[in-house]
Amino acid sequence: MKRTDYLVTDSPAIDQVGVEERISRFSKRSIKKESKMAALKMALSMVDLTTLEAKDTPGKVKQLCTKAMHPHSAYSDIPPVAAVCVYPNLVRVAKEALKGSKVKVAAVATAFPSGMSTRKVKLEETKWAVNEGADEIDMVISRGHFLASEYNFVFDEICAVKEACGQAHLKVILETGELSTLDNVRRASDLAMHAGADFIKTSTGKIQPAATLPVTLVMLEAIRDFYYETGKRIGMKPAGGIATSKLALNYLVVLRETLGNDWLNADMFRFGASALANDLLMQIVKEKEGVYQSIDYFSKD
């Protein structure tokens, strides 16, 4: 689409306090027990397992690549996860680690975290990442010139990192924590959407606040309009801070009740996350056994 073809003015204000009362509602709904293993499997399924550290090695991430083919040995009915995210360096790793299996490879590109960067480098590192096997792109939005108001220029950048993807998934990541208000979480969403992005996701985890329902319920209705207005299904991701299965399964409830079953699938909706891969596992072993494992028995990654 061409910029001129949409108009960031045309974003709805949002009602903070009438998204506060719908969350409130929604993590008030309960899954029935004989649902709770379908639905903990379901979010473990949906989970982009994520290394994003200074430190990371190849090491570290063929281990992380091994526990995302196999989250638990001991029960071949637990599904893998989605996807493992690193940066590109290491993209190739994860791509061997991974061979044969249905598990993605994610790539953050752009300078992420902060996107300080120029276009000229960050689509060559989104290319770079391509090249070397990446099947998903996560990139930043320059937030700085979002919050200047210059939004042609953040619009013509999601385009161009877009094309540069090729047949690459993009995720376009709003950093949400930075955005203020909600109304800017919704004019960034829909510009991302008109943009090109595939996914839209709420945050790097490297800033807090990072994901939260009411950011998440936002997108997601944005979501849904642009999806009325277009025909075009995106995908959602909310990442940073989501690390237990309780909450996990409040975000679930809240993409039912908004997009409906249509999106509850890997192919549509994520998680970016680490630790909540354990608290899933703890939880769906505890329905199978009766009792909860150590912490000690699953993998820190």
Contents of the next structure:
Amino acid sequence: MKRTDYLVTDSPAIDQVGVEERISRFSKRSIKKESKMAALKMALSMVDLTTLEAKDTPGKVKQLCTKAMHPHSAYSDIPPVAAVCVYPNLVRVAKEALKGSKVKVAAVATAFPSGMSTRKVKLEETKWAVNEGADEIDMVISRGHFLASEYNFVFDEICAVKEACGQAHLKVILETGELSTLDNVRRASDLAMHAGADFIKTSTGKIQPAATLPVTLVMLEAIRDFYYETGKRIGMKPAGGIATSKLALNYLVVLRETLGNDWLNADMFRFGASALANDLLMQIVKEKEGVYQSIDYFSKD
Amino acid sequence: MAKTKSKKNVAIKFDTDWKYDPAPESKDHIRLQESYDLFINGEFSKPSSGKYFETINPANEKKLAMVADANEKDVDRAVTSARTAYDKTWSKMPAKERGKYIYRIARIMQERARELAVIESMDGGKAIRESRDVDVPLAAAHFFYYAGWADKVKYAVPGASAKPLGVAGQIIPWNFPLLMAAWKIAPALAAGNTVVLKPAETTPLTALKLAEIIRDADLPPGVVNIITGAGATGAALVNHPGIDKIAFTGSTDVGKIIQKAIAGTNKKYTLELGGKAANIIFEDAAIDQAVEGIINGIFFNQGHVCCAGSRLFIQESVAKKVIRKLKDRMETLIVGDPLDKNTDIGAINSKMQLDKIKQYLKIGVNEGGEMFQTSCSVPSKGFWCKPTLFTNVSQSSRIVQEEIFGPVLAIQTFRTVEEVIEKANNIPYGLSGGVWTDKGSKIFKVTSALRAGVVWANTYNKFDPTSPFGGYKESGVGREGGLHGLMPYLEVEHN
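Okay, that was the form predicted on its own. Show me the form predicted together with the partner chain next.
Every component of the complex follows; first up is the chain already shown.
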């Protein structure tokens, strides 16, 4: 897509009060019985199990990969998560540990989480992560440039990173916690999709607030409009701050009633989270057994 | 403005593999009697007619209870009891004490909120989501609000003295049974009047529950009397010489009959009648939120709302986009069991109303309108109407001019601000309206130009006890809610 086909001023206005009202209505949906079990399993299969700490080691990542493939071995019907998300220097370790499974390796790149580096460095890092075996690249946009209305700079950067990704899928992190308004969230979503994002993602997890339901709804509506305009389906990844099953189910309700069946799978929707997986497992086991089990019955990594 | 190009054959599939299971609100705690008598002079007593009629659940057509049919004698008994209570107790009581009683009603309503919500949904067909989150909390809020006014009435009209009128006869509709009872009773009591209230014949149960609450709150006998019956009972109440004021909410036709009936008498009146609101979407509006506003405007309470945004005006540059989004959103509306917590649209209130709506659908199609209904299925028993919209209609179409009072939206497009103001006002009604734009100056220009009692900007169907509500033209006379709603229950003398 050429830049000339798209103007950031095409993005519609967003009314925050209206968005919050819509979210409060979504949150009143009551998910019970089989529909709850199906949703819990679906949510688990959409998790990008994430560790993004400076103290991460190969040992930690290997443990996480095992958890990703076998979240809870006590039952045979519990699906693996979608991906493991790590820093670029641990991609090879993760790839090795996940060999033979369907779990993908996602790498954060482009001077994550700030993005405060040169384009050259960002592209090198991206290519390197892909070479190491990353299936997916989670990049950050240059928020300073975006807020200074230098949309072309941001657009070109995403295009360049997309090219550097080659076959790897590109998730574009908007870092909505730094964009300040929902109008900006909508503009950044439109811009990222037109520049070639395969997924748009809310947050790095390093800035508060991270993912919220209102921000996610605005992004999903942008995806819907983009789909109607181009016929292309773009994926969505809320990340950070989603720690409970109840909240995850709320996200799935918003997803279901905004984008419908074609997005209700791990190819089109992901949760960037670390604590969520075990809460989902606890709820799944509770649904099966009728009682809650202690957290000590669920492995941390 | 945004491009409106779009790919053909691209559609969102809302019929998803992952579905919501039924999530019914429990009704095990609901105790309904076989039959209900008339609440007169602080106790339930049998109607002198000896007659009872059925009230049914419109979602399954099953009988819920038998309800007494009050005749002229019963009406006379109720009015006499209200008059005695007014003369001997209520008007003599310190205002602060009256306030305490009203607060007590509000608190008991809150305590019994769940029960009231479930009965409201069973008797009227409205979704429990609405009766639980809107009807019941707002009804309690009205009592709380007007309880506060009870001992401050003399400050309501600075420099003048204000006295109650006496006995108020109040007739309420079936669309918000409990809420309308609250709108009527709370200001009347706060101003120092006593009342005789008649709920609609299809939805009397929550008013009768309110009678129980009023009895439990130990209100002096006769201050509030609640009598059930159909049109003849209402007529007897309107024509009773002992009534000082009539407060009516209902159809414009009946409103006109009431005006004629009380012409030449000393009876004061307020009438809250029909509507056919214009909901106006400008091209610079926050489109997705405006779509939600359209949905709330027309599908709230199955469209059984006098202020429903039943005429939609979309600026031509965004019309296609808005209509596509609107149809998508309509597809996600869940129609069915009113007691299911996920239900968005419940049952049509009665067979009579459903027949009327169906007739309008026919008229719309015959007039050349293009009808769209969602692909949902509806239960076989009970009264149901799928969410419906009409495009290709014009200002002269009957479905644009007349109040349907159902989940049916008529869509027109416009080009300029002047054009839409003219079209919006070109109707015999003037109750409400909505304006959607991101531009503040446009909000002020358009809302000031609309001849309607309530106009919302970038929202719709927002209600608050402190805010007045009422119409222009054939939508009625007088205001309810806020200080404005207190005035029609007071005789103001300027010193």
